[in-house]
Structure formats: C-alpha cells, structure tokens
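A lone chain, given as structure tokens: the form predicted on its own.
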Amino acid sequence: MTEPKIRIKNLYKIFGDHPEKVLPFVRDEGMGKDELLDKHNHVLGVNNVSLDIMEKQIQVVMGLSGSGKSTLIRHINRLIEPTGGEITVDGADVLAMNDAQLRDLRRFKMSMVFQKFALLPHRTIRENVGYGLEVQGVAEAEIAERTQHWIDRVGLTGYEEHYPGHLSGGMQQRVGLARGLATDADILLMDEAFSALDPLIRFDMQSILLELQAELHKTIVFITHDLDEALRLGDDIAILRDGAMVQQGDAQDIVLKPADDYIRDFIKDINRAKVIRLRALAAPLAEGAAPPDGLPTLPASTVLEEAMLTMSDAPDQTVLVERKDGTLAGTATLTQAIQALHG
C-alpha cells in the first residue's frame, strides 16, 4: 500500500499553563473540551486526531468555528507545537526536527496560503509572488521568470507593479496562491484561503485551484468551514468537532453514510444531485456475466444531475458505469439515483 505523504497520529493540542499535566485527563479518562475548560481552565484544541494524507490529493479538513481545523493544519509545519502525538512528512519525523531542518521544511517542502492573504503591503505584486523564492535563495533571473509564469497563470498579467492595496480581495488571493505555487513546494497548506471572498469570486478561485491541481498534482491540505466547498474540492474530507474527528471519507461517504446527527445536520441542505456520483451507485455484474446489450455507458465520476437524463431514456432506465481505467464498475438505475437523492 502507498505510504501517506503526511501522517498525523494521535495528535493532541491543549492550550493553557500546564498542558502536559492535564493531557492524561483527556487521553486516558476521555475528558471533553467543555469539562477540561470548566475543571482545569485549559482549552482542548485537538483531541486524538489521526489522519493519513495521501500524495497528490486534496485533503479537506472542515468544521465549524472552534472545531480545531486551523490549529491542526499549523501542526503540520510546526507553527504550533503539539501536546502529544506524531507527525511525519515523507516518513521524516517533524517533531524531531531541529531549527535548521524546520526552516528547510517550510522553505522548500511546504507553502501556505492564508485567509487574510498575508501579503506584504509595501511590496509590488511581482515582489510578493517572488518572496518565497527570495527566501529560498534562488537567483534573480530565475525569480523573475518563475514569478512572471505564476502571475500569468492566475490571471494577473499587467498587475505586476501594482501594490496589494490596489487590488480586490479576489485578486489579492490570486497573488497569495501564485506566491504559494511559485516555490514549487510539494505540499500546499491552505487555511480558509477562500472564505473571505464573495461567493462568486470564491467559486472562481475554487475553479482555478482545481484546474491547477489537475496539472500540478500537489498534496494540498485545505481548511474550510463551508461544506459545499469541501465537497467540491476534496478528494478526501475530514470533519472535526470540538477538536476531535467525527468522520473521514470522500464526498460520497459523507453524504450517503453520515456518521451521526452532527454530520446529518451538516449535509441536510446540500444539493445531493451535484455531489453524488455514479460510482457510489454502481452494482457489480455477477461473476462471469456479460454486460447487457444496448445500454449507454457513463463515467463513474458523473454526478447524478448529469446522469439522470441519460438514465431516463436508457433501456430499463439503466446505464453501464465505467471506471477511469476503462473497466466496468457495474450498472446503475434511475430508481437507485432517485433513492440516493432522497437519502
């Protein structure tokens, strides 16, 4: 089995004067966030989270305010020190790294894109995008070339000599994304990167990210409180509540098999037709059975909104479902689709 790019194991973070002393109350006795605060005046930020993040995928971590998602992402590059647990990147123990190793990890292996853009107001767009390359010690000519490439790719050609204060929020976030990509880091950490944007601009930024990811295949950890955003972007989704992980899986798992009432409340208002894909419905053929003749074939990644018209016109209202590698996943029916839409 492929090893994860990032492995988080039994991670705890407690904020307060004596976090190590109160850790056993959480780890060994199961004390929760409210009780820890009430009895010991410590805040439980992350509670026994384990998460394997696979290479070249978008891992979404979501939850409401105070769920621990932003605290979690800051452990990956050790901007926050954990109270307990393990973190490895490409098999290397992040918690055992010295200061020089941590600087190299942050300069060369990881980039970060923030909610509030974190641009340098006194530097031009060109200088902001190239800042990470300066930190890496890249030669000026290469900085100029790579900076212009990413400015062009995010649609900011012509704004090179402007300052961040001259740009809209959406354009500023494009600068932040270009800066994150310019360093060519394997891992991109995105903390509520689009949440400060208006809905239409946010959708546009999501589209840009998906287009770039289809080409670049980065390992992206994306933090959000927005379920629609999580379902659109995530290859895998981890949902936190009060610092603990409630459910992990792809969009189909989250929508079709909610772990508890908390998750059901999250998903109750989503448009299931835009989320559920045919692969979630495909019923395998009996061993050795030939596929029925005359049925249309649709990719397994087709969402039900797009598939149902074909299903309604197909013989027996049934379609063949084909995997990405061209093999047959099975069949899916209009009746199955309707049932899935109604939970």
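Numbering follows the first chain given and starts at 1. These numbers were taken from a predicted model, which means no experiment stands behind them. Rigid core here is just the name for the largest C-alpha set that superposes within 1.5 Å across the two forms. First, how it differs from the form predicted in complex with the partner chain.
- Once the cores line up, the CA of Gly330 ends up 2 angstroms or more apart between these two forms.
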Given for the second form:
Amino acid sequence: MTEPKIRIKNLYKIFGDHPEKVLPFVRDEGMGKDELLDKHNHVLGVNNVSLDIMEKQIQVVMGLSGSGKSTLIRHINRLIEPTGGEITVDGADVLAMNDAQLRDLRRFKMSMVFQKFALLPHRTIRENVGYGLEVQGVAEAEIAERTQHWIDRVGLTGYEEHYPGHLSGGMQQRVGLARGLATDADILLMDEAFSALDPLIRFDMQSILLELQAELHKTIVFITHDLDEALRLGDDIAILRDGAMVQQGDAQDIVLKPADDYIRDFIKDINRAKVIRLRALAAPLAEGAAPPDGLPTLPASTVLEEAMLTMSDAPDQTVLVERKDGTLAGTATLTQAIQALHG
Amino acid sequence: MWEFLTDFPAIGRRELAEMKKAIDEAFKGFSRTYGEGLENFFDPLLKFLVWFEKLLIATPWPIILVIVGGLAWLGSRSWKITAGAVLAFIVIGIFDMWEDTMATLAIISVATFLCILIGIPIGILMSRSDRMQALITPVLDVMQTIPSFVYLIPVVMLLGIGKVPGLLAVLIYAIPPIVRLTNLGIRLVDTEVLEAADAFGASSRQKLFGVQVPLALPNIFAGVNQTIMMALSMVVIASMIGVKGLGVPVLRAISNQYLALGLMNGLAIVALAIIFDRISQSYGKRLQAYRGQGHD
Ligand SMILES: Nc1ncnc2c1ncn2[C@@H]1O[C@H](COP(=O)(O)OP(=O)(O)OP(=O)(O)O)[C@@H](O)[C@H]1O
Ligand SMILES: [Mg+2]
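Now the other one: the form predicted in complex with the partner chain, given that the block above is the form predicted on its own.
Now the full complex is given, and it begins with the chain already shown.
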C-alpha cells in the first residue's frame, strides 16, 4: 500500500470563544453539531474526519451547504487551524510547521482555486496568473513564459492585458485555474471552483479539468455540492454531513450502497445508467468453466448506459465483462442491468 | 441649600489660578529648555520651505503656467480641467496675486507631501491591529475638532512665529483624513482576495504592498484630496502666525474692512481648491479604471 499524498486524521474544528474547552464534549461524549450550538454556543465545523488522499487522484468532498467542506479543505494548507487532529502532506506534519515552512508549503506544494474566483482586481490576467510565481520570487522573464503557457492552455490567449472585472464568470475561473496550475504544485485544492458558473460553462470547465488531469496527474481535492459533478470528476468521493464524514468510496459504492437516508436523498435524482459500471454487475463464471462462445466482450469500466444496447443485441442478452488487465470478470445480463438501474 | 444647586461647586478661584499658572510655568520651562533644540531640529525643514517658496516666486510665470498645465493634464487627462487650471492662474496673475499664490502653493505642497509621508505609514500601522486603531482614532478626533487657535498657543510658545509653526498647524489639521482613509481602505480590502494571497504563500509584506495598499489606493487618494482641501482651508489661520501667502491680504482686509481685497484673495484660495480637487479626483477615478463594468 502506498503512502497517501495527504493524510487527515481525526480532525476536529470548533468555532467559538473556547474551542478547546468544548472539544471533549464532541470527542469523548459524541455531542453533535446542533446540541453543541444549543448548549455551548460553539459551531462544530469539522467532526472527527479522517481521510487519506492518494497521489494523482481527484478526491471529491461533497455535502450540503454548511456541512464543513470549505472548513475541511482549508485545513490542508492550514488557512484554518484545527482544534484537534493531524494533517500530513507527503509525510510532513503540517501542524508542526513554522511560518516559513508553511509559506513554502503553500508556495511550492499546493495551490488553490476559489468559488468566487478571488482574483486580484488591480492586476491584469497575465499578472494574476503569474501571482504565485511572483510570490515564489521567480525571475520576470521566466514568469512571463510560464504564465503565457497556462493562459494558452485554458484558452485565454489574447486576454493577457485585460482586467478580471472585464471578463465573464467562466473566463474569470479559467484565470483562477491557470493561476493555480502555474506554480506547478503537485496538489490543487478546489473549493466549489465551478459552482458559481452556468451549467453549460460548468460542464466545459469540468472537461478542461479532466483533460488537464489526464496529462498532469496532480492530486486534486475538489469540493462540490453537486452530485453529478462529484460523479463525473471524482476517483473517490467523501460525503460530509454536519462536519462528520458519512460515507467514502467511489461513485458506484455511493450509488449502489448508500450509507444512510441523507445519501439516498442525494442520489435519488441522478442518472444511474451513467454511474453504474459493468464491474458492479459481473457475475463470476463457475470454477473452471469456459466462457460461453459468441458473446460480445465489454470493458468492466463501461457504464450501463453504453453497455445496454450491446446487451440487448447479444445472444441471451448477455455480455462478457473484461477487466483492465485482460482477465475475465464474469458475465452480465440485461435483466441484471435493469434491476441495478431501479436500485 | 438652593445656592449649592444653582452654582456648580467649582474649585476655588485661587486654586484654579495657581493650577493654571503652574501648567503655564511648566510649559514655559519646557519651552526654554527644548525650544532651541526643536528649532534646530526643524531648521532643515525651514530652509527647504524658504528655498521652495523662493524658487516658485523666482521662476518666470510662463514656465509656471506650463508646469501647472502639464501637471493638470497628467493628473486628469482632461482638456477642460487643464484649460481651467491655466486660466485660473492667468486671472490670478492679472489681479496681481501671483506672488502670494506662489507662497501659498509652496506651503500647501510641502504640507501635503509631509502629510502623505507621515500619514500613510500611520494609517497602515492603524490597519494592522485593532488596538492601534483604538489608540489612534481618539487622537485624530481631537486633532480635527480642537479649535486651531488652541493648539497654536503651545506651538507658538515653543517655536515662535514663522513658517515652521504655521506648517505644523496645517499638518495637525490636515493629516487626519489621510490617516483615516488609509486605515479604512486597507481594512475594506476583500477578505477573499487576501485569503487567495495567503493560499499562495504571500508573506505579510507581499500582501501589504502587493495587495492591500494597491487595492486601498482609491481610498488613500480620497484622503490625499481631503488633506489638500483642509490644508488650503488653514491658509488664513496660518498667516496669523507668520506664513506668507494669500492669507495675509485676507487678514489685512478683515482688520481694515477692505471688501474687494478680501474677496479677491478669498476667491483665489477657492480657485486653488477647485483646481486641486478636480485634478486629484479625476486622478483617483483613473486609479479605479480596472474596476470597469464588473461582473461580481
Ligand atoms: N469563521 C467561522 N466562524 C464561525 N463559524 C464558522 C466559520 N466558518 C465556518 N463556520 C461554520 O462552520 C460550518 C461549516 O462551514 P463551511 O463554510 O465549511 O461549510 P461548507 O460546506 O463549505 O458550506 P457551503 O456549501 O455553503 O460553502 C457552518 O455551520 C458555518 O456556519
Ligand atoms: Mg464552502
């Protein structure tokens, strides 16, 4: 098992005048968010969250408004100090860092993209994208070159000398993304980065992100409250409620095995055919049995939406499911698929 | 019994007189011991003021007009304001107020320059902590509300009559707005933008000079504008303690009931005020050009 890129362990964050004093109520007595607010007038932001984020993955963190997503992500670069718990990045204890080490962590190891863009309004697009490099102290000529590269990559060529206030929301967030990518940090923190955008532009931005990720392989922590976005982007999805983690897993786990009503509520409107993959249906063949002849073969990662047409045309409406490594996972039938879609 | 209620039980007249005398004596003692040292301290400032005033008066008027026009254009980029400024100076010259205007211009420029030099750092300091703000705000309140004549007394006792005490009086009155607006401007900077700077690892220096001060500039500039206006409004009072300029004839007009003289010089002060105001306002607007038609 490889070491996680980011490890969050038993993290607590309580907002209020004396967080340390009320921490025992939450940690040892299991007091929840509402009770803590009623009885002790403190807000429970993050409640005992542990999360290992693997390298080169897109880790999605999801939850309703106020569930503690922004608070959680801000602990990774320690914009917020925790009340209790541990955070390590590449094995280094983030909470033990002094100011200078912390600045270096933020300058070189990670960067951030914000929901409301948070661009510097008095700087041009070029100067905004180059901000992280400037803070690092990179020479001007190099900043110019690297900045131009990212401006081109996010499709803003020609807008270099414009000011953020003159661009549309979608364009502003491309600037935010380019600014985040320009420092070449391994870790990208994105707090509802696309939530303020129109659905179409949002879909575009997701595509841009996936395209870039296929090539850059960063470790991305992506916050969203939108399930479709989570399912489209996330290699792994963590769901928060009232500051606590209620379920963690890949899209299938969440759709096929929702942990509770909160999550069932979340997933009730999604198009399951786009999420469930053949892997989840594959019934292994009997020990030693040869696979039936004449059946079409589909990769295990095919979503049902794409698999169903092939299934309906196949003999016995059955297909063979093949894993990535070429081995056979088993067979799947159209009947199984229809049942899976209805939960 | 009734008397006790109608006459406030004040300290005895004699005790009061003695107390006042003691304070006066103490201050006079202070002034005898340190007055000369202070004067020496301010000597370079005095020399500079005298030199600058002489320079303005000695410079041929067409050159001054060109400089005024040039500065007006640089500041406002507006032909109207530039032409208005030059025209006002021409009228001032025609009515024989050129020399006094140059003297006033000299002291106002130096006062404004010093206000910026001292006021902006104090404003920055004030924005950094709430304690500092709580400490400085009442001092600024006093500076702005205490009648100028009251602080003229110790200033004159310490430094006598002349340009430097006049300049100090102008500074005390004119510096609060720039301090306040620098503080306010920095405090109003969007916390999300600051958070972004933090997230990219900016040091507090990088945040101050790269984000906070630039974004506070429109407010700081409004402060500069107000400071200039307040300095101009002190011209007459400053002339009472020996500052040359447009205030002197106004004072003469008051004591001799010369209506026309008072009006002309008063209007010249107003003209200067309007010119400074328009130029600095349109410069301030240009500083905000990036705000454009925002998509917030
Ligand atoms: N500085 C703060 N002081 C007090 N309470 C806070 C503070 N920041 C966040 N909270 C509280 O902590 C909880 C979690 O907030 P957080 O902003 O992390 O939620 P979120 O999941 O990001 O929500 P949203 O989707 O609205 O952005 C909320 O109840 C919020 O009111
Ligand atoms: Mg949030």
